[in-house]
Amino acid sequence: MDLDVDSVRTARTRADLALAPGERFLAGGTFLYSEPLPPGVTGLVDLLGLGWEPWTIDGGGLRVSATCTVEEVRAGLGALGARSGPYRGLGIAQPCADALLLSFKVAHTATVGGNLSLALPAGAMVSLFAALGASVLVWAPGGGARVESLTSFVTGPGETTLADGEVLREVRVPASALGARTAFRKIALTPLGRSSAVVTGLRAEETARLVLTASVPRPVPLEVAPGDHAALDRALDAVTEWFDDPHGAPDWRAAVTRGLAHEVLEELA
């Protein structure tokens, strides 16, 4: 679609940031240009130009910058979980990237900072990084910055904590995470269709701790020992609010998340 817009401009800067009435910040862009732009909307700023490494990895664990691209968490990360050793943790990098499920031009485009920030139920990079326990560093127009769990982050359907000027520079995982056990589950209507539910899960030395996307409007973690299914079950009871959309109904998700939310522990015990 074309974009009705009077600028687009490139940040090089931190500075750069700070937003002109109207602006708005532009990373992969790909799901700006499949939905109308919202109202008020006559310029973007694109992050792209700040030049953020995609993502590293020190003592203090791992760092995604915003920019960093879906294809580069799939092939990058989801290469270093592949192999056992001190970063199987990152094994469920590739299967988060892949039910995503987005063509070549848009895996290499689309980034985790949108994901994020867009906040829908089916988010596969917050399904993933809230599973590995991450937390976000915002900047705050002015210089300031804050940093809070992924979890407290997304608050429901494309609704996050991100208030006006305010930019996601990017995800931590803390360096504990990198060499846990980890798992994967997800389930959809149809075999490409976006996923109805997924569950995530981490094995830490005596808690297991499952993370419930995609089939309710944002993350639920839960932490149960390793094992515990009757303990998972009483979670899943307090669970009461499911998603509704046409990819599923919330009764079948509250059923089939239980349902994985179960095979997720058991591979973690």
The other form holds:
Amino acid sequence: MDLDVDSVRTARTRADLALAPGERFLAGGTFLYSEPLPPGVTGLVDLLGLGWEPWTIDGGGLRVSATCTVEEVRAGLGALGARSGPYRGLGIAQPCADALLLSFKVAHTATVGGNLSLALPAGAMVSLFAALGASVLVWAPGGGARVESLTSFVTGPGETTLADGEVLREVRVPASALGARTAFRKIALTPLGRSSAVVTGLRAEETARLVLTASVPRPVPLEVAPGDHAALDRALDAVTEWFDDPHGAPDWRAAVTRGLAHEVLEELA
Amino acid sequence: MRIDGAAVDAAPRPGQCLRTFLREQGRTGVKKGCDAGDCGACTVLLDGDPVHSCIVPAHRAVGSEVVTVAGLGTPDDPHPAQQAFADAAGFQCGFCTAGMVCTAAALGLPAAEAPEPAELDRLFKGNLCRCTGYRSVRDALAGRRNVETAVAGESFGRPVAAPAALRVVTGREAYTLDEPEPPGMLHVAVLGSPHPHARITRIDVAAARAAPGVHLVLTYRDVPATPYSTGRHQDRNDDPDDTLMLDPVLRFRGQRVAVVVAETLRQARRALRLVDVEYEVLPAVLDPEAARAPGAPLVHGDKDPVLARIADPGRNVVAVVREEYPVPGAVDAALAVSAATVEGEWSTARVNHAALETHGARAWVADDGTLTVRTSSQVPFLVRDELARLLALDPAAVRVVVGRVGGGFGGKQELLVEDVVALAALRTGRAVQWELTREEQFTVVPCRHPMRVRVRAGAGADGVLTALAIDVLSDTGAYGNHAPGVLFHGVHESMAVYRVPAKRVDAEAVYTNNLPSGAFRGYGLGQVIFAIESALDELAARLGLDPVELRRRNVVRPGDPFVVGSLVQDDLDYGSYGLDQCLDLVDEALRRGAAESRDGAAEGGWARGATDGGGRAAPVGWSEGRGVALAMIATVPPRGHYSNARVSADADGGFTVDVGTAEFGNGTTTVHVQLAADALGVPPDRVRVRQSDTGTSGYDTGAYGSAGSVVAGKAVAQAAARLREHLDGGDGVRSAEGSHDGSPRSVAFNVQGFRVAVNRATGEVRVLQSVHAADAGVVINPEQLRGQIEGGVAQALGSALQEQVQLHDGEVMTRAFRHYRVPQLVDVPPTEVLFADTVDTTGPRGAKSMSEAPYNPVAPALANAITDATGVRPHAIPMQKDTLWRLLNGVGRSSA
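Having displayed the form predicted on its own, please output the structure of the form predicted in complex with the partner chain.
Now the complete complex, all chains and molecules, led by this one.
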């Protein structure tokens, strides 16, 4: 929809990222243009002019720019993950992208950074990258940067640690995760609807690392010994806060999350 | 930017989205369904890629190549995807079609190698269609042809294409706001109440009036004090006069507080923030049972019951039915001696119509002084008459014009935006437009009446019913538009379809401070039928009787009187009767489906192809069951429904039909062409229809109560036959008129059957087989009728399984399609559609109406199947996974 702003400027360099009063960052825009802006926002600063490489992969791991699109995750990273081999951990990239309610037509524009910063419980880029043990690189206004684990970056529904003027620059996935086995499960009230519960997981050397999303207000990482379903039950028993919105009752979400989590653990045995 | 091959110099405004930019450049084939990226109606190709143009920042498209639906092809030279949607009859209202076509074109569909079904589900999850139920969309994507070209005089009974098909699929058909803007047009924005119940104690609009671009600000002090109802009927006394254009008392969140009219929408919105209001917050009542309890806050306690036509404003009761047949006490007496009895309570949720075109209207004063309103309405003449009354004008000085309407489902049998634009046009002397947002469609536009229905029923050991009683509580929300009509109709055919010696109806519609309810497909019947058909299934179980057999033994047969809570003595009769056939057709189809799925249908796969509904087998470990429910409906609304049509011979050898009813995807235009062409003995393409314009056609009550084919259709057929006589007689007369008064009325029947599988661990219901039998009399257009039925079943599946408008403290929480689950392509299983073989004595050439009715038996058939599968009976819809899981696992609130 039309947004009531007075200016849109396209950032070309980091210096352009200094926000004037009333300005706000624009990534893909697929969410920003879907609701009226809050009062007080008068301008947009378009990040797509920065020309960031969508993603790069090397011995140090995977770096995904905030402006990488969901479709580039699905098709690009998903293709890498489709084969067994050094990138098989990315096998959950496609199902995570598909778990989003958005159309494939929107996935061409929606960005990873937008999805992470939006921090919706059903944000499946969180499901994906949290399972891969990712951290985020955040640019501070006026220079400088900080790195934080993704699971702590997202603090609640629609809430992150991003401060005013900070920019999410990229997501970093450690090399060790790329070759690990990963698993994905989703349930929604309708087959392709907004996720009610998503469980992703990664098999590390000694442990299985699961991440709950969609059914909880913020990502919940769980670490248990492979195949230890009793330990998983204990870990799930300790989760007390289940998300409540029009996409599923909290008690049902708790129950189906448990089912999905055991399936993931089983797959990662 | 290049748009459809032409260079465009205009620059988008900061923050503008591509959708509005394209429309401002005249590319009005690009539709607004949601303006939030959810529905796909605005899909265009941006440098070859399909995008939802409503969420594409327009500044990014500068320098790009944009192709809209109109750039893909023309009616004379359509793109293959456009031809496919026309050939498959892959649309009804057609408002989603531009997006469907652009998406298909981008994907190269239809193609020799079709995508896997699951891939198609994924690719089209972002293209919502509310009308079709998607079967015909799937056919279009697969390149299947469903329409044929009819020869002169033989179009009746043939699958003739909608006359507008090629214009719709190429984006040329003008919907409400698709015509070029009148010069100097102003825009409306409205401030909504932040409270469910409040009184305005002070309102200061001086700053808003002084804001840039503002031409007019309206508060309750500035509008006519004439009470009216947004609900419109042939007899305006059917609805209570409980509404004011702007009222100092606010009775639901979002109710109009102030109206700003400005040169741009942004200026109007900005000025709204300058309106200074003080409210006295009043106690609100949100629960319908609490609303009629002593001491409850009164929603319309200030009204005179006689003047406003409110049954009991002192109890928040707007309408009452209290009847027992044949004598008081008959039901209790009969139940006391019945071999088996059941008693239970059922409830239905709020449902949104979700027509893809939002409400919207433009008004201007024409050169001859006529106040002209172009609007998205099912009832142009009723809107004209009420506007004239509200504004104290002669109806002849008001003209209401309705173009093709992007879906209605009853939601456009209301006067919701026309009053504001009309008054603003008169006050400013300028053209004025108000287009509702999708959010407003969810938060302030009337929804389906939620109902709580208690049923008591008894039968003898022989399975013959002894007593049937219902107690209905309908929540009409803050205003009583359609509250009496929905209540009376809801308890009517639902009760009358059974022959029972003792019957009782206790029903009340009550005011609350919730969002108003209004007319919705089925008009109350679906809610009550959900309860009655569930209760009778339970009764069959207690008797150890097959549920279909119980119904066979107890349904009315021709000659039986119609009894609700008293004997019905009006113009309703058995013009034909096919209920027995419908029950047999569904019963046989379900048996066949069960047998075939046992004989090797792949698990999860459809046994006989994707579209014929033959059925599939249950996944391992799931519980399987079957269920059936029936519904009866009168073919025309009671107490008068009028149409006056004219057919004229044109100089070019063609013919023009002028008829007042509206086309909103119900297909009446096709039917009118068929009826006229056959009466005139010409091919359908020689007949054009000019419709829904109070300035050009004779009076028509409008498109509600499924009257488009059987009332307006009869008027058209009569006019055409008369013209034929003149032409054959050579008397030089080139034009003739016909009319119909909607009486006598017949009854039509629908039976729905399901086989389902239920996953107890998740609460998921999977439809294994869906079959629907309809008694629509002689079928005028089999493809179109099939589409109406499939669409009705799909809409009902939505409300039975996944849709509900959720309120919290009177505030709507489900304010966008991403939260309100209109069925996607993947959500709608194929439904096998079967027709009874009957000929009606009242309808045109033996036909009966059939557009609301298919909705009504779906929810109870599904609930009955779930009960058969699991042994647990759902008492509320929607039967979502979470609620069903609770029920199956004995968790939380037990129901009734």
